[in-house]
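Below you'll find only one chain, the form predicted alone, shown as structure tokens.
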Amino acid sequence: MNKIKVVQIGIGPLGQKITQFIAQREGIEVVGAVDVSPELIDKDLGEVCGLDSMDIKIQSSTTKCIESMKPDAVILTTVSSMEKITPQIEKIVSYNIPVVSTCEELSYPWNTSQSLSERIDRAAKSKQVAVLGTGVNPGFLMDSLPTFLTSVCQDVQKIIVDRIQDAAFRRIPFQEKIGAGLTLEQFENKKKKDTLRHVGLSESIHLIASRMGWKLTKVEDILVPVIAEREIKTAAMRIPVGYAAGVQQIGKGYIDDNEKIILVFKASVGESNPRDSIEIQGTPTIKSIIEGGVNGDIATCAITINALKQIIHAQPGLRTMTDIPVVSFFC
């Protein structure tokens, strides 16, 4: 197999880690990089990512980079919002280039952002390429993996997923995103501004429901702080007793008064029992537990890279992780 040539757009902490991972892999090659940050433009991609020089200058123009490098695919790690990422994707696919993105809202946007989903879908189909939103969560642990586990079920009554993480081992931006170290007042203020929540829980609920054929009548998304019961110290912060150590978010999907989907996302610094668990209530009932949980930063980078082979050959249009052949490691 020829090497997959990739342009990376977005060289923040996640994009940098993806570059590091690709440098360790056979069969994939970064040929170009784009970012809008003045601090990164014209710098060597390898040096920015803590590697040896790659002789690739980070550019500010997506157009110039794609036109000059002619990649097989683009990895897009810029924003979480469908509204912001839609024009970015439209520009990329206009060059007949497929896209794998870590945008959380892109993982299953058909219910939450229907008009934008249709725009992306039309643009991709007109150029005969596919667009995919993926990641560890949303994209895998709390949506596509539970649906795969139902493959052996004669019937399914309810799906419950818990993702409990110790955020002490995650990137600093992630710790800040979940409100670690804030006073409860600061936490509530950020919650009201909608800048604190884990993005993608509603999308995961809708993806599961679509695969099960369930027409939900109500979806809830409840967010509360995880309060530190002891002083917590990390290399990056000190969290006093009574401050927020993180966030707990519970998403529920109902049919009438019946809970059909329950997703519990809890991420806090110093969490004592991290795990990923999935329970399928049906025939048969299945419970799967990953002790310690899956490291989100490693998994998001890996699944984004591993999805490249599938997305290059996928049916044109806006796709989800359940639309394409099962993603696996490859070298």
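Superpose the two forms; the largest set of C-alphas matching within 1.5 Å is the rigid core. Numbering follows the first chain given and starts at 1. Small disclaimer: the values here were computed from a predicted structure and weren't measured. What changes on going to the form predicted together with a further copy of the same chain:
Core-aligned CA deviation for Glu185 between these two forms: 2 Å or greater. A displacement of 2 angstroms or greater separates the C-alpha positions of Tyr243 between these two forms, with the rigid core held in common. After superposing the rigid core, the Cα of Glu259 is displaced by less than 2 Å between these two forms.
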Contents of the next structure:
2 protein chains.
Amino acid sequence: MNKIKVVQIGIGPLGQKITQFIAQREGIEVVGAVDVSPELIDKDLGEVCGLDSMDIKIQSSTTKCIESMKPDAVILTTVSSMEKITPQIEKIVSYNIPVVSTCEELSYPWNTSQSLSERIDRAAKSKQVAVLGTGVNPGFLMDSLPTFLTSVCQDVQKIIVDRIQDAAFRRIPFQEKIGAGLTLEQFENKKKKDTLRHVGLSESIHLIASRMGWKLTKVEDILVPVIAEREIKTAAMRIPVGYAAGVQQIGKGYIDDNEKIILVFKASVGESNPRDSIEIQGTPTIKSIIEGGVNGDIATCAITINALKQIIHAQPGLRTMTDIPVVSFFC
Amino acid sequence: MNKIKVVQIGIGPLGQKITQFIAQREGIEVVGAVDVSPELIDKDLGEVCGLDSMDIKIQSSTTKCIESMKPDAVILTTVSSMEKITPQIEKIVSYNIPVVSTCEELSYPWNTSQSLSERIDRAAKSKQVAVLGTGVNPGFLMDSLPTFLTSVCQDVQKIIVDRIQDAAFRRIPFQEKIGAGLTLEQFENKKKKDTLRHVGLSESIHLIASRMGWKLTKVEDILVPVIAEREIKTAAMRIPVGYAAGVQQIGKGYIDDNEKIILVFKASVGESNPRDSIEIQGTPTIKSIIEGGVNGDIATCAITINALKQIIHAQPGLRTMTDIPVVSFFC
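Form predicted alone done; form predicted together with a further copy of the same chain now:
And the full complex, kicking off with our chain again.
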């Protein structure tokens, strides 16, 4: 089989890791790269990504790069919001090129951004290509994987997903991002600036509900600090008792007063039982646990690459992880 | 949305349970039923299935039933072998009707029955409908679910799936089926008659391998007794030490001397740690465990029903669980 040729748009930390991963794969190759940041433009993609030179200069113009390279697909790792990504996608699909993006809000935007979703869907259908937002979360662990697990159920009453991470082993910027080491007052200030929030719980809830046929009457997404119950020391910081050790975000989807979907995303330094667990309450009830949890950085890059194979042949339009054929690793 | 109208062909124990399940669902209804067994023909489907009368007489002729009822899909629960099911499927799809079947060999028949697979694929494509073989195993726990779990992997070296069941809580015919209570000599005789074997390990191995892009050089499927290490008593039987308590079947897919896929299916009376576990060895390594395991009877009926929604809109041809969109429960 011919290699899948991709252009990468967005060469930040996530885009760089994807370039590194693709370099290790046989079935795919990067043929072009685009970024708007002045310190990246005209640099060699391989060198920027800590690899050998790749003879690919990072360009500033999506249009020129796509026109000259004619890729099979674009990997788009630029922004998290539907508002910003919609015109970027419209430009790419206008060249009949399918798109896989890590944009969190794109994972299931039909409820949260209906008119932008319709714009993307129309543009993609008119050019007979598919567009997908994916990642480990949203995109897999808290939505499409629990959805697939319900396939063996005759009845589903409630779905509970916990993604519990120990941030002690993550990069220091990640520990800071989740508010570890802050006083509760500092945590509240950071929360107000909206820099603590993980984007995607609402999208995951809407994806699951749409598949179950549940018409939710309320969706909430509540963020609270995880408070250190004992002193915690890491290489980078000391967290006194009563300070924030991290963040807990709880998303819930209701039908009237019934909690139908509960998603708990918790990341804190010193968390004792990291795991990804999914409980389907129904007939039968199923509880699936991945002890230790799935490494988010690797997983998001991998699933973005792995989705390429399905998205190239998928039905045209704005797709989600549950309306394309099962994504998997491939050589 | 309109209800999905199905004709059921095959009203044995599995078909009956599917009828019961469909009766509890809002989105589907049975509009016709076919079976060849004289004691079922002309009986009321509901009464045969332990339900209220359904005003559906079980018919002997597939042709007449489909022609008069014009269903959206057929659920086919008749036989396990590709050789026997191929003409049945050809007949159904000739009326432009998609098929979901519990036929184990149909779950991934491309390697084990290539020419019959091509016959079904051709027939289905010529009538623009899809055909699917599914079930809990093969169809989900040991093939499509592990395949989906690899979607977050940058690399996969080996896949190990264990389905370990405690038969103490299953029906007595199931305990007898797995050879519980037999001497090892009796077990060997039963094994020779091929009545102990679970059909589907090879199909699951081939499905996984095709998705990973692995060209296997050898596939084996070995069956041995589980030997009672202590005396086991159930309501139905006493199993002395050294007798068979059940069956263990190990399927392996190799590339040269490397074991790439190992599937262990074990069902015995008194098994201490029943579970469904999946280990993906790669980057990252993932181990997912469903403690207690998934109830096979419920799951096979449920997934057959749940697949209907995807198969009606799937791309035409002989499909498998990984080349249709993610199957899930729906109301």
